[in-house]
Each structure stands twice: as structure tokens, then as C-alpha cells.
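Only one chain comes next, encoded as C-alpha cells, the form predicted on its own.
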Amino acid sequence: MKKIYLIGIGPGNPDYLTIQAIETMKEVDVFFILEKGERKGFEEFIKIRKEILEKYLDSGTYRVVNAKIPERKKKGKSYREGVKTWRQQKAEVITELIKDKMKENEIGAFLIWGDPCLYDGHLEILQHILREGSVDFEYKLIPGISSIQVLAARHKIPLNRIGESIVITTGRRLKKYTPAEIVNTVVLLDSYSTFRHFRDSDIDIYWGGYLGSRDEILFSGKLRRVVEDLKKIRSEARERKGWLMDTYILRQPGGDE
């Protein structure tokens, strides 16, 4: 039977791959790299994945298959419906890859940014394909280091203080929070600079962009004092590279660390 591995590769630095990820990659016959059209900066994601393969695997021991997937349309539907439609379109592409680009008993893999269980849809897509019954395969997940862990390490802070919970959410969901509800909140996928809504509170921010890469940017401070500087940093970074992947922690001061 065919097998598919979802391998977490961390937030872009080849040094963040685990030994398990590297050893699993050595078993793979074909790596699938999905491309999102001609969007500026996206070629860097492809380049990093290929650099990882070249660093840890011997040439000629594997093959790479590239496939284009549609970009998610952000207008005309609710967020959930838009994501659902987009994942169905990706599922069709991945189904054809498994059918046509793999031989029986071969192993295929997707190199997943960060961790395949944290804000990544490939696991649910594979499960959807199996439910549809159009192609049969086994699958396995290999966890990866997330940007959350890298962010805390870079700022030299614990992710949780004594007796304190951690909330992990997105910029879209963060809009629904009040300042009083922000105690220790990790925010991913924020294209809105949602942190600005808390500028009048006493909240601290620990921010990181392109974590682990040569372009890494770190920034922290009392939010009400640094919010305009951070908005400028994010805007300039996005303009320079064509994309921005950042993570940050909003935290009430105090607490036992």
C-alpha cells in the first residue's frame, strides 16, 4: 500500500528539523511540493524545502514532484466556507498526485511548515481523501518545532508562568477578545495587526517575524509604547519580501516566571 508522510520541518531553518524528521525523509521516494501560482515571495518557500532535501538526503535517492494549487479566494464567502472550498480543491490535486505520481508501496511526503498538527490543513485533507474513497493509502505525522517555541526561545521567556494557562489563537479570532481577557495569548496568522486594538492597555508584546531564518526580526515592549513602531516594521518587512510570517505573544505584566 502507498504511504504518505506529513513531516514537520519547523519555521524555515534547516537546523530545526528533528532527528526523526531527517530519518523519515530518508525513507521517502517522492516529495510533493505544492505551488501557489505566481504570488510574490512564494518561491522562497519552495527554495527552502529544496535546500532541506539537498542538505539531508543524497542526490538521486528521491524525486520531487511540483504541483500547482489554487489560491484561496477571500471574497464572496464566509471564512469557513472559503477555507472548506479551498481545501477541497487542494484535496483534488493531492488525490491525483497520489494516484498518478506514486507507484504501489512507495512513500510520498509533504514537508509541512512548522508542525502538521498546528494550523495546517493537510491532515484533514488526507482524512477527507480517504473518506471519499478515491484512492487508498496509509499516513503518518512527524511533529516539527513550531514558531511558538522558537519565539519564546528567542525572547528568553517561558511560554507559561506558574499556574498560568496559554491561549493559542489567530489574528482573526483575537479581534473578539477584550483587554481583560488577554493574560497569556499566543497569536498566529495575523495579517491585520490586531494587536493595535489593545494599545491602551498595560499589555506587553513579544513579536517575531521570519523566525529562525536569516531574515529573522525580533521586537518587544510595552504595547502602548511600541505599537506604531511595530506596525511600521511589519509593513516594511512585507513590502521588502512580498510576504510576512510572524508570531507574537500578548501578556499581562507580572506573574511568576
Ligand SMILES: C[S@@+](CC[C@H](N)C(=O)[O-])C[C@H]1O[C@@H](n2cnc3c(N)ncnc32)[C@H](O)[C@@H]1O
Contents of the next structure:
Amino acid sequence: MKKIYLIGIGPGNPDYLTIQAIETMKEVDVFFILEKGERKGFEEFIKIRKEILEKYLDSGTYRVVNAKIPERKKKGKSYREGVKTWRQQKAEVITELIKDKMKENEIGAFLIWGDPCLYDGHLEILQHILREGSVDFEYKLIPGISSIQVLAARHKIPLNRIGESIVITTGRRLKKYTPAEIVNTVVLLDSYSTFRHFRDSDIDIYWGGYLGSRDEILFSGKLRRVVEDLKKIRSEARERKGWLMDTYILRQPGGDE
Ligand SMILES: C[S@@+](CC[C@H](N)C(=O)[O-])C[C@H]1O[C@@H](n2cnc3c(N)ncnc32)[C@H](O)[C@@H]1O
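Based on the form predicted on its own presented above, generate the structure block for the form predicted in complex with the ligand.
Let's see the whole complex now, leading with the same chain.
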């Protein structure tokens, strides 16, 4: 039976790979690298995967197969419908890769940004492909360091203070929160500086862009004082590199310390 591994590689630094990830990579026959159209910065995501392979594996011991996947269409359908259609298209590409680019009993792998179980669709896509039934395989996941862990470590803060909850959400959902509901709220996937909705509150922000990479930027402060500075940092960073990946924690001061 063919096997597919989803291997977490951490969010942008080859040193974030776990020993388990490296040992698992050594078993793999073929690595699939998916390329998302012309999206800015995408070559950097491919470059880091190639760097990881070269750093930890002997050349000639594995194959690399690149495949193009379509961009997610942001106009028209609702967000949920748009993601569903996009995942279906990705599933079709991955099905063909498993069918055509792997021999029986071979192991194929995807190097997954951060951790494969945090805001990443590959696991559900594999499960969907198996349900469709046109190709059969076993699969396993190797956890990775997530952007959230790197953010907390780089700011030297715990994600929660004694007995508090942690909420992990997206920029899209954050808008629905009131300031009183913000405890330790970790926000991913926010293109629109949604933290600005809390500018009149007493909330603190701990922000990180390009975490783990040479371009890493860290910034923190009381939102009501730093909103404009942070918006500027974000737009300058996006201008400079052409793309931005950032994560932040919003937190009420004090806590149960
Ligand atoms: C599709 S999610 C993938 C999350 C990933 N699986 C993880 O474990 O971190 C992409 C979001 O993760 C966050 N992210 C991933 N890598 C990052 C990095 N190096 N620096 C800052 N944020 C990052 C950003 O919020 C980005 O929009």
C-alpha cells in the first residue's frame, strides 16, 4: 500500500524541524511540492522546503515532484464555499500525484508549514480523497512547531496566565469579539489589521511578522497607543517583500497573576 506523510516543518526556519520530522523524511521516496500560481512570495516557500531537504537528506535518496495548484478565488462565493471549491481542486491534483507519481508501496510526503493540524487543509483533503475512493493509501501526521509557539517564545510570554483560557482564531472571526471577550486571543490569517477594532480598549498586542526567518519583526504595546505604528510596520513590510505573514496575541492586562 502507498503511504502519505504530512510532515510539520515549523513556520519558516529549517532549525524548527523536530528529530521525528527528520527521521520520517529519511523514509520518504517522493516529496510533493505544491506551487500556488503567481502568488507573491511563493518562491520563498518553495525555496525553504528545498533547503530543508538539502540540509537533512543525502542527495539522490529521494525524488521531488512539483505540481501547480490553482489560486483560491476570493470573489463571488462565500468564504466557506470558496475554500471548499479550492480544496476540491487541490484534492484532484493530489489524487493524480498519488496515482501517477508513486509506485506501489512507496512513501510520499508533503512538507507542511508549521503544524499540520493548525489552519491547514491537507489532512482533510487526504481524508476526502480516501472517501472518494479512487485511490487508496495509508497516512500519518508528524507534528510541527506552529507559528503560535514561535510568537510566544520570541516575545518571552506564556500563551496563558494562571488558569486562563486561550482562544485561537482568524482575522475574519476576530471582528465578532467584544473587548471583554479578549483573554489570550491568538490571531492568524489576518490581512486587514483587524486588531484596530480594539483601539479604544486597554488591550495589549504581541505581534510577529515572518517569525523564525531572517526578516522576522517583533512588535508589542498597548493597542490604543500603537495601532497606527503597527499598521505602518505591516504595510511597509508588505511593500518591501511583496507579501506578509503575521500572527499576534491580544491580551487584557493584569490577568490572575
Ligand atoms: C494557513 S495558516 C498555517 C498555520 C501553520 N500551520 C502553523 O502551524 O503556524 C497561515 C497563517 O499562519 C501564520 N503564520 C504562519 N507562519 C508564520 C510566520 N513565519 N510568521 C508569522 N505568522 C505565521 C499567519 O497568521 C498566516 O496567515
